[in-house]
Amino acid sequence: MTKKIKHPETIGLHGGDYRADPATTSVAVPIYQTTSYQFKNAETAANLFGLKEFGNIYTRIMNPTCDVLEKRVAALEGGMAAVAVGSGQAASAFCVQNVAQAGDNIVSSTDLYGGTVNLFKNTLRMQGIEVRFADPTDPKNFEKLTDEKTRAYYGESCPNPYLRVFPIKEVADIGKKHGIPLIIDNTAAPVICKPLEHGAAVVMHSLTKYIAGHGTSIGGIIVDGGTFDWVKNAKRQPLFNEPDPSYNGAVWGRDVPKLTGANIPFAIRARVVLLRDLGAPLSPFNAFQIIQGLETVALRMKQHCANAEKVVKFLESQKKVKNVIYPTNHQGEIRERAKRYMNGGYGSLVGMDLGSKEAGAKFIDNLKLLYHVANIGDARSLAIHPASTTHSQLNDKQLAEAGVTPGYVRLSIGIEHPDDIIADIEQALAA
């Protein structure tokens, strides 16, 4: 059924070829709260462990509830396969670790979530993986930082707090020339941005945010677009073209298409190597919870975007607001990228500069309706002061590069009535 469905409103409810539970005919996806699975016989078990056939072995690697979620998100993004993991942070780490090993590097956009910056600058560095940072204002900066050890490019479709939409096709085209896949974190723009359609090879999400939408469950996902030619770029991509000793010499780029009939070695290697060895699975219960959010994400995104645009218009009329940051408020080519890569809205994230750290803190403390939490993408409206929270790990230079000023406040506009959202912002500004 998935191949026939094109509209995200329908994919969220019917994607992934799930119609009913085969054992009980349940329409709702069951929570398969189990660690293990009974093998049919010794031969089947051997085939599963030897990757001669695919199926359930252990919930650390895959689970039937997670499987439905994976298929639906893959369909939503237009990808071939997906792997659910325990958090968006795990998804970011796995995306890099799946292509790079000690001595390798990737080139990443400077415009990133603060936690990702810390992961890239510190934890991956300690693992021997270098992350080089390119200003995405000029896509050619990615090529300038590329050498023979560069294994991937990485960016966020609509990064906060700058909210400068990433040049997806421009960087993807540079990557194709060099045999380098582009990985896009599309957390902030599900439904309204489709990176795979513009040349990205892999898309990831923090499912915790918009796709779940209810703020109850943490999760992440990696979507393999199925378009990158791993074998053609054998010299550039050794992890997919050299024998893997942990799987009896399997060559992922060559063997996975033969086994599955699909060009999804990125997803398969992430599942059977990284999930197996590092163990960051998504729990079946959280998968079930996130599926509930996925069913309405297309509808919610419409309301998120409509409300955000009304908030932006209001903030632009307020003298106490020094600057309003929104994808379409940038100038020139940056503004044009927002129009080019986002369809049906520009997201729910809105930034505003209140001029000083003290003003930002007072505003946060006087909010009544908006929640002060370290999250984005909830159905409810949220606010935070990044310089003292989400980006507090960064020094002054890094904060400036990320677009965080002392008085910057980030709003994640929810789906409440826009008049109620604006009324709360107005009274907090007055206070």
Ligand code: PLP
Second form
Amino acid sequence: MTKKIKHPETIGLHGGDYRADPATTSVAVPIYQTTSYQFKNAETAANLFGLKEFGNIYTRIMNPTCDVLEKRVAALEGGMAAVAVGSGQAASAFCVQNVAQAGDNIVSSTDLYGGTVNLFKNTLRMQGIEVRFADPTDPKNFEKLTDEKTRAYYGESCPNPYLRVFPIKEVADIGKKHGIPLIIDNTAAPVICKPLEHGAAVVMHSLTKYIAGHGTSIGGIIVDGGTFDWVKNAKRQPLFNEPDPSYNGAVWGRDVPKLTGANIPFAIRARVVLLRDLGAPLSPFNAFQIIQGLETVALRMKQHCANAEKVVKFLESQKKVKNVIYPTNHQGEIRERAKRYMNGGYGSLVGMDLGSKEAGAKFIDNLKLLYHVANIGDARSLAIHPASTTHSQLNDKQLAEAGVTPGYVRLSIGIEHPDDIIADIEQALAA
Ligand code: PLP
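Let's compare: the form predicted on its own is above, so bring in the form predicted in complex with the named molecule.
What follows is the whole complex; the chain from before opens it.
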């Protein structure tokens, strides 16, 4: 039954295989707060370790509470399998480390969350993985930076501060020509953007944001779309086609479909190699919290998007606001991408330029309802002034390169009544 469910409102509550807890018939997903699982007998234990059968071994690698979350998010994205991890950062790092090793490179969009930029520019480089940065306004930039060592393309569906929707199909098509999977960070647009439908091979989320939605728990997830042909692209993808010495010579691209009946080597390798060796599992307690959020994410996204559109209209009528940044406020092809790749709304992130650093900081200090935090995607409305916080070390030229003018304020519009959100913004602008 659940496999046939297509609507995100229903998937959030019923998606995946979970109906009731098999041990207790509990309808709410129980928190399986355990590290380990009693093996039935020695043979079963040996089979589990040898990947001859799948089941619970140790919570660093799998957990029944996380399993429900994984299956539901996979269903929400239209993917085949998912792996939950301890944070969105761990999800981004694993996505790259799963395809690339020292000496390899990936090509990533320049439009990225700052934490991802740091990971890509510094930490992965120190591990020998080069990240080449392509301006996504022209998808051909990805092809230009590709060579025989390029293992993946990477982008964000709706990245701030520019809020230019990523050319998903255009870059996925270039990737398909070269045997390169496209990985999309869909953190800012769950439900309203479905990257796998447009040709991405893998989707990841910081669950911390809209999916959890209540600002209580950090988490991340990687969804394997199940469509990328790892074997056909054997030369391009050595980590999926050469024997893995860390797992009795397993050849992931060939062996996983045989073992599972599904084309999910990306998910299996992330779980049994990366989670096993690098750790960073999601805790069962956080998985439970995030499941509560997932149950209503489709409903919340509708309200987030509707409220954001009202805020955009209001801001556009304000003289003190020099510029309003929103996915549909771009012109030409960039605007068309928002229309093409988003469905049911354009997200809750809104940027506005108040003209100067002082005006931006003053606006933030006068907010009474909106919270001043370095986060997005809460049910509550949030705001931050990057020039005086996250980007305060940068000069004006560097700020411009990062896409934040001195007066730029980022709003993450919540699900409160829109009149209350607008009233707070109005009084803070007046002040
Ligand atoms: N990706 C995006 C788009 C984000 O906005 C964030 C965090 O802000 C992350 C990844 C990292 O997620 P986390 O904070 O859960 O590690």
